[in-house]
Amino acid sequence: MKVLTIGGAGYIGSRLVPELMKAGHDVVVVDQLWFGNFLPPSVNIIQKDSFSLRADFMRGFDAVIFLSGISNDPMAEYAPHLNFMANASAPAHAAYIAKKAGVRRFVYADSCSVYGFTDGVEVDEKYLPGSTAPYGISKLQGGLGVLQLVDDNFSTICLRQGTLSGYSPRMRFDLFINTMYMKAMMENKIVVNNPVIWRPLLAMTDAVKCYIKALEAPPEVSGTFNVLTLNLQVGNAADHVKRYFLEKHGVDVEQSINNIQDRRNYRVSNRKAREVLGIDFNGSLTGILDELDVNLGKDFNFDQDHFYNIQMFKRIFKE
């Protein structure tokens, strides 16, 4: 199959890519290279946006994943207008062109932001969701553009992801357990905002799993779905990461708790993914720690602007 990825190059396309390439497919990434390049020299890269492609250049693919966006709340309230133009726009505008060029399935990296704050309750695709933050509305919104244009010919699917962590060569320190790690590591303490909010997690494999899936779907299969690995409490993961670090380092991480006020607070079910793409989510919070310690471990240098995405976004809106 002849996969396109636009915006290939970050946090997940960074692990994606490479087992696509392993699986036999046929890869071409489009990414505007933000936070560098850490793909493969093999990979065909063309380093550019994603609104100047046109349907002659798609003409040919098979299938299009589009991960590209602004990529959380920190990046979409410092900059609201290009976070509604890069997650609202930037993806309808893809699916498209991708149609138009008679591409047959369309990948979308949606989120499990868009559900906002349902009070603990597990929730699945058919909730309304609840976001009024800039970042979880433009996601709905991308979702929505691209399902608009499904028909016999075109399929489209989004995986709503749940909060990602795990290892990656294109890594990120702003993300739940991934952050967690770090301060461990760097500082020998977590700090928990608030401890009772619920989060669902998607670990970085399972991550890979569901967009390999995806491509692989009946071509009549479309939809919203959401891809957790396990929905858990803040307060709970810190534990279980206070423990990891005294029993395999034999560290006594301190913590520190917060109780600040959260406006996302969500639980979600990935029984639809399991049932209708076959998605066997056995990831764990265990296994994204010891990824973690295998390719990082307390020798590597946490204190670099590409790691934290607001901070390079900033350095880049600025330039």
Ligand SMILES: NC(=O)c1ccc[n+]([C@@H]2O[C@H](COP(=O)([O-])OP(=O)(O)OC[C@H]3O[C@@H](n4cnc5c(N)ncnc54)[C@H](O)[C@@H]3O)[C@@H](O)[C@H]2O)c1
Second form
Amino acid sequence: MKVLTIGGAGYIGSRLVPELMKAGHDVVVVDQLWFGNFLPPSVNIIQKDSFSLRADFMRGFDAVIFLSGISNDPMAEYAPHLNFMANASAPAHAAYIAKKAGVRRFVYADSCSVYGFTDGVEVDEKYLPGSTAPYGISKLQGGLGVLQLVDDNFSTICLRQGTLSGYSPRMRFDLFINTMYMKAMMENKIVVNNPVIWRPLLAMTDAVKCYIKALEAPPEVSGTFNVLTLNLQVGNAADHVKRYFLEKHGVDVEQSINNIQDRRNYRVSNRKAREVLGIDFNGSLTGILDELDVNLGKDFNFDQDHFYNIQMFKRIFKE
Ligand SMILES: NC(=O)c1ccc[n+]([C@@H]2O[C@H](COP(=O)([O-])OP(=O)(O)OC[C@H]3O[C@@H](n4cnc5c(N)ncnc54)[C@H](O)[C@@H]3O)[C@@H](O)[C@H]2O)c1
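Alt. form predicted in complex with the named molecule, vs. the form predicted alone above:
The complete assembly is shown below, putting the previous chain first.
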């Protein structure tokens, strides 16, 4: 399949694109390269803003994977105007021109952040998302925009992802387990803002499978799919990381608990993704930590700005 991956040089894309190529797809990446480029030299990368793409450029692609955008709450709150353009308008714009160009499938990187603060009962895709934060609202708007375009010749699959964790050549240390791993490695410490908060976690290995399954799904499949490896409470995740460091590295990591109020709390079902897309979520928290250990470890230089989205973003978009 000829696949255009917009935002393909980010954390997810840097792991996904080589796997798509290994699976035999012909991949082109369009990315603004905010965080640099960690893709293999063989990847065809065009440094561009997705808003500058036109239907002529999209002609000939079978599918578009849309990973681009502002990818966390701190960035969205730092520049809400850019957030709503990048996350609410840009996916709809890209899907609109893709459809005009005859592309058959559009895969959108949605987020479970749309759910906001729930009472912790497991929710599925029929649950009405309640986020009031700029990031959550804009991701929901992006999904609605692209789903609006579905018809017999154009399929949209929104992968509503839990928080990703695991290794990528373009690391992010602002993500839940990745942050705990980095802090435990660098400072022998894990900071837990609120131990009772529920979060769905998506192992990078499972995320890659999700995108490949979404590309391969029968043409009539469209819709939103929660994708996650497991749901867990932040305090339990921290205990797991602490045990891992003790058993694997003989290090007794200190845990500090802040009990700070969180605006996000959700436990999510992945049943629809398993049943309709046939995704076998077989990642695990230990598997994620093993992967980080093998690829990073204690000699890794964690202190680089491009691994921390908000730091780079503030530098690029100085008010
Ligand atoms: N990582 C997660 O835990 C997670 C969870 C849920 C949803 N998501 C969503 O998945 C997507 C990818 O996440 P990620 O972790 O890889 O993010 P990332 O921040 O690492 O990568 C985003 C990429 O998009 C590029 N980009 C931004 N605006 C662009 C534009 N207008 N045109 C072209 N390129 C542009 C950036 O340069 C960057 O390389 C995001 O949309 C995010 O909202 C991520």
